[in-house]
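Presented below, as structure tokens, is a lone chain in the form predicted alone.
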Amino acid sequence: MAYLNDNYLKLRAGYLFPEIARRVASFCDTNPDAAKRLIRCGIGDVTEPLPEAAIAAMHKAVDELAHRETFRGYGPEQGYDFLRKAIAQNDYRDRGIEVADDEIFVSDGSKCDCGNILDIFGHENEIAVMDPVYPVYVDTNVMAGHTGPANELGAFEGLVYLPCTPANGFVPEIPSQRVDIIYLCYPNNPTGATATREQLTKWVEYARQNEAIILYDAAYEAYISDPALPHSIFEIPGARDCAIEFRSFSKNGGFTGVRCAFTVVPKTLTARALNGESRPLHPLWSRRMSTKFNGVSYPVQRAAEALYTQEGSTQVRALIEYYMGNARILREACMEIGLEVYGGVNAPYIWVATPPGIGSWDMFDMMLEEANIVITPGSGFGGAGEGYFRISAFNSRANAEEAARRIRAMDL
């Protein structure tokens, strides 16, 4: 008989998007004239076209695909030499930090890294999440065996829970305990909120002196308009030796359907095998791409490569400022009608408290039912995120314009 991995059955009814997912089936089934009126602002998909400088090295790159001269067939695993140096040129060093060309793995998403790099940690680690916290974080650490099952309020045992609110502007305290693994994310997904050079500075110096790993995920840095804030942990002197840093080409070149992403793994990070010796994690990292990854295809890795070049550094800026556009409208509609409202300056998530007595999954359900649009409950996203909602930027400007009149309508 062939055995399940039982750490499967601890995870909790439906992945949050799956279940936003169904809701929104049932509706517009029930409810069809309705449907067609649907403004979606929960899932974090980006709405407008690819940059065209991305679109012309796609096109050329396929053409080279076509001839037997220029064909290229697997690439290696960790990326293309052309894609690893453009990024830690331009992401890093032209910004005067310090990554070497390969200590860039190129992936198909951050999502997918945020769970596989626990493919090279061991079972001993006592590991803390921010709540509220991007799911995967948590859910790929129970699939991992990392947990025990959750209470009755979602959150695992054997996980260290780290209160994000208000009081802290959504930026965690230094905890009283020891944890070897921290999950950090700024901008945040799902809060917009961002931390400050001080703040990181905390957390470095916090992990260095306990020998723990900041895994941090800036997916979203290149939205920071604020020239104070930092757009890399790296920038925080001691990073190198103790974080890894995930980022991604979804959010900033519209590459959500197109897949490309990168993690930067540092020579000089270290941690220790059980016999107690202090091992580099880079190698093991590289083992684990070769071994279960082969790699992001050429087209792609030549269209990641364009985001870097004049012209396609400017179209992202214009997508960023289009999106970002989006954010201002609808969270000037929530702040207009009295609602608590977060982010959506420095990121494409406006983060808003649910009026008193109103629920996240209630609050799902009344702007699904009476204004047709679609939001994230913030339950969805840990205990910590009960009583909220996020409504997401990516969307046509149209639909953001009218999803912020029909919020200005609604009787709260």
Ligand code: MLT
Contents of the next structure:
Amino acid sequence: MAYLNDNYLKLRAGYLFPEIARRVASFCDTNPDAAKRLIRCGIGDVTEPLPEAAIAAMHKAVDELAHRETFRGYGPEQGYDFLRKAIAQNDYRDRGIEVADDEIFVSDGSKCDCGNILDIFGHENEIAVMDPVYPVYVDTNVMAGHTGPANELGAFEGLVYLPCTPANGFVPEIPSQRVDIIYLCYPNNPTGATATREQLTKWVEYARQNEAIILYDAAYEAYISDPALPHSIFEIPGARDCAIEFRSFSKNGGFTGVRCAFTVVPKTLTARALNGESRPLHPLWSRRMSTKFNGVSYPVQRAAEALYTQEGSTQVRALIEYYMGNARILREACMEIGLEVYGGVNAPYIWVATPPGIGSWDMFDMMLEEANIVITPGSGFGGAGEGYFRISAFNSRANAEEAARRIRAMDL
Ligand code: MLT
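Same protein, different form: I have the form predicted alone, so give me the form predicted together with this ligand.
In what comes next, the whole complex appears, and the chain from above leads the way.
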């Protein structure tokens, strides 16, 4: 009999969002009337149609594929030059950040990239994650065999958990011990917190002093409205020597179903080989892409490119303002009933403390049963998430308004 990867057996029963979906489906089966009024504020999935600029570009690209003269087969595994250039120019160079076109690697999602990046790292690394944490960072390390088993609170042996609480503004303190890889995510999923330039500077300094690497997930950067906040880790001097950045078109262009994202791996970034030599990671990631990936489809890359046109960026801005309008409505409703509320200002997630004595999953059940609203229990993001729940602002305006009305009517 063949052997399986035992590391998978260490994982908690289900990935958080499928587990929520399972519980919601079971509630709907037994409560068909309540099911009809269900409002989903759980998973951060977009609801609004794609920007017209993206649709037009996709149509045009599909038409090109319909003709022998303009047909395309396999594209470059790292992404078409037109998109790599549009990204590097618009998201970085136009903002005064040094990033070359070929430091951009186009992919089908940040979730995939955050997991796949482990392919180019050794098993010897000490790994730090924030707590609460986007579960993908943890689970992919478990799958790769970088941890021992989980304890009764779900924390995995071998990972360094960096608590993120109201006291530190949900930005972890620099650890007292040495770590080699640190996952940071700002604007943060799930807390909706942001990190200042000063806070990121401390992390970059720590990483450089300890020859560590920061895996910086900036999937929600487009939601930053405060001009003082950094959008990219590469705004911090020295970050090119110690960071990889993940970005996505899912939450700005509404591409969760279309699939397109990118990862920035600076050519100056190095890590140690087992023989002690310091080697660049850029060629390893490029090699990984060409071996295990065949690129994002041509129409999708053209659609992503169109988000950078004047028309496209105006439409993206309107989408973001729409969702942030929802965030404001939901945030205010929670505040009005006396809940302690975080996030939802420069991020589409609202992080809410549960009333005293009510656990995260109890709150999930109460919201589902009493208000027919799906939220995400904070404990699903780690031990430090217990006592909180997350509300996603990705919804129609009508649903956000109705959810706010039901929240106000709750007896908490
Ligand atoms: C979430 O709800 O946390 C997001 O949808 C996760 C993701 O983008 O994968």
